[in-house]
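Starting off, we have a lone chain in the form predicted on its own, written out as structure tokens.
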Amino acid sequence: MSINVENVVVEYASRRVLNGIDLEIDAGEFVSIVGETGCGKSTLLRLILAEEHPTEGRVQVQGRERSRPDRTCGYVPQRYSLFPDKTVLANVAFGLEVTSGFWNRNSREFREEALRYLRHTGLSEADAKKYPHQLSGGMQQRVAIAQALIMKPPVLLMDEAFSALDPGTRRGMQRLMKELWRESGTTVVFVTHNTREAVCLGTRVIALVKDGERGSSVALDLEVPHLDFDSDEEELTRLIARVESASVKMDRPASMAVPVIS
């Protein structure tokens, strides 16, 4: 097992957020987390980093109780956390070089791996030697992904990572994204509003809904077939609108259902 959150609440003030989830996620999984705004999804990504601890409860990942972040978890937000003033390749590099401690000996074998995971996510060399500024929002987000994975990491989790892109930029992020996860074998918690994204990408896919002040649970656990954006529409269409019935807030008519995102 991977990440184990055992009947986990969280509450700020006296606002109750999540509401005793329980899950457990294998290794090399790749989860998908959807709900409606406020439900609590980035909340449950920022306890599995250890951004945030639980009010009760506890939140494991490979089998040690989380306190802190560390190198365990990777993160890509939304928003790129690129440094404006480093090279995209010194972007990249930046978490070996902090964490080895050599700066000056490794400098050079940390850039060159840092090069070979640039091309890994379809930039040149030539995009290597450009600030942040310089790139669209898709090179930017590459980038965002080189820098996580470069560091190894058996778990890596993404917040609404390609909702800032245009969609055909997302479009290419999200086959890619997949094409890595293959790759790796990494464990990917990925958080989204978009359904059709959450289906496509995911091996399984969480749907959280939140009832009132009691706060959000666990509404749907389902395992999806290895689909991808070209599969059968049907099918698609089908798993799509299980998981956003049941992402439908407690209170709400079902006749009030958010349509199918594609």
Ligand SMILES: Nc1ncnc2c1ncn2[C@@H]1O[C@H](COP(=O)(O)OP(=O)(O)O)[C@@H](O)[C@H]1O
Second form
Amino acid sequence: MSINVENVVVEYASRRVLNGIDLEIDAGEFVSIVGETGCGKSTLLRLILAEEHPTEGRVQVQGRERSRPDRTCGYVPQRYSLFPDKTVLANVAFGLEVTSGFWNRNSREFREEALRYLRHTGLSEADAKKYPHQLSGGMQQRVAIAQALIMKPPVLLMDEAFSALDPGTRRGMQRLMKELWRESGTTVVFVTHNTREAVCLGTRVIALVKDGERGSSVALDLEVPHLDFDSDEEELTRLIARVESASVKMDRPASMAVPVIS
Amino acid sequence: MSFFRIDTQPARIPAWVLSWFLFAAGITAYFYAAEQRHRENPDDRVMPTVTQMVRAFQDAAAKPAEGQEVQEAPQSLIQRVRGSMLATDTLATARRFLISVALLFPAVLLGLHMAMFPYMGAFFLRFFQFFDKIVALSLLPILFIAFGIDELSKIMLIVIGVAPTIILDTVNLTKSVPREQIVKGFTLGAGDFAITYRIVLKQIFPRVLNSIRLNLKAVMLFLFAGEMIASTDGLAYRIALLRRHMGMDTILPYALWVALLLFAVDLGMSTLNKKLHPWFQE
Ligand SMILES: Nc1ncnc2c1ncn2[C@@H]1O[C@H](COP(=O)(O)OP(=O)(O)O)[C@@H](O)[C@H]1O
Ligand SMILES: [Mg+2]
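Structure of the form predicted together with the ligand, given the form predicted on its own:
Every chain and every other molecule in the complex is listed next, the one we just looked at coming first.
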């Protein structure tokens, strides 16, 4: 078991955002999490990161509860994912350098490894010398993915990582992500509010759904079959419609979704 | 007429003329007024003519101050300039200025730690928020008693006056670093100090330098106050001294000289900032 979320409740001030989330994610899964804006997707991700702690319940990653973020989870947020003061190469090599001893810093080995990851995510040697602000949004996210993957984290968390990209770039990034996931074997938790993206990428799609008027969310496992990019468009459209109707409101046809319990 | 249009781009020559106009107008107005006064009273000391000021400035830059022993040996031009009133005053002030600015860097580090480490913040923040509101000049008598009337008390005046601002500014700059950057650091295996210095300090540093630049004026203000009240050299000491016998022909060039120096320091820092941080977007 890679990630285990047990009966988690999160309250801010007087508002309950997450209301009893149960979720089990196996190693090597690609889990998409969908839901409307403000339903608590980022909050759930922050819990898995251990950046925040639940009001009730328990979150374990790799069988451990952590007190703060560490190398167990790689992280690719939507914005501010790169260090603006470092070149692309230094951004990717940062993890290797900072975790090595003081004397090993700036070692050529790290830079070569970083270059390898950059090439693998579709960047050139010329890009490696640039600063993040000189890259397009899509390029920046490629760097951010390389930066996270180079540390070989057991879990990779992505929070609307492609939401700011234009549709063409976005599709390219989705394909890249799926390839990288297949090769690396990491567990990926991918938060998005784009249903198509969720369905195409995830081996599993979880919806965070607001229950009742108070607007606190619960998790539903929408048991959708695992599709790929080149699956039948009609089938895809049908699935997307199903996921959307299920994730918008609670009073859905019972057959479409079942709560995630083990 | 596109003077009142927001979507316009001044042509090169009009823009150049406009940007120098106020300088030219100011100088002309001064010329004219000084001329008038001197026609009415040839001994006027309030508005010296340009010739008088040029002569006074040349004297300041080439002759030692009155009262200083003059060496009899014939001196080269460089030696004369080095021993001149202007040079000794400028050096004395520059030394205090540089020491004070250098002392602002520990303030930056303190602010950084206060913002990064909540216990440090809890310990210092409230104190400095209050300390910042103390009018430093009101402490001057105490400073003279505590640190004597020589260099240390003047430098302490500047540090007490400016450091709290720098500290609080650094705290704000540090806090404005997106949370994502810090979380990212943790997930890449960086520890608390690696995150503090290698991620946060590095990316706020150009803004810190800009903050120090904005506060150079305050540094100068406190420095002048200190020099005018208790000093035996320095640019402000000279201005205070000359004021007693209305030496406007030296005071005015001195004021412009100080403005020029400060302008050069500011320009230098801004250039250095751009050179050191090519990634920095204003
Ligand atoms: N630190 C916080 N303090 C108070 N409310 C918060 C905090 N973080 C998030 N919230 C609230 O929790 C809800 C869920 O936020 P978030 O997880 O960011 O949603 P999503 O990522 O699904 O758009 C929002 O209504 C937001 O206002
Ligand atoms: Mg969010």
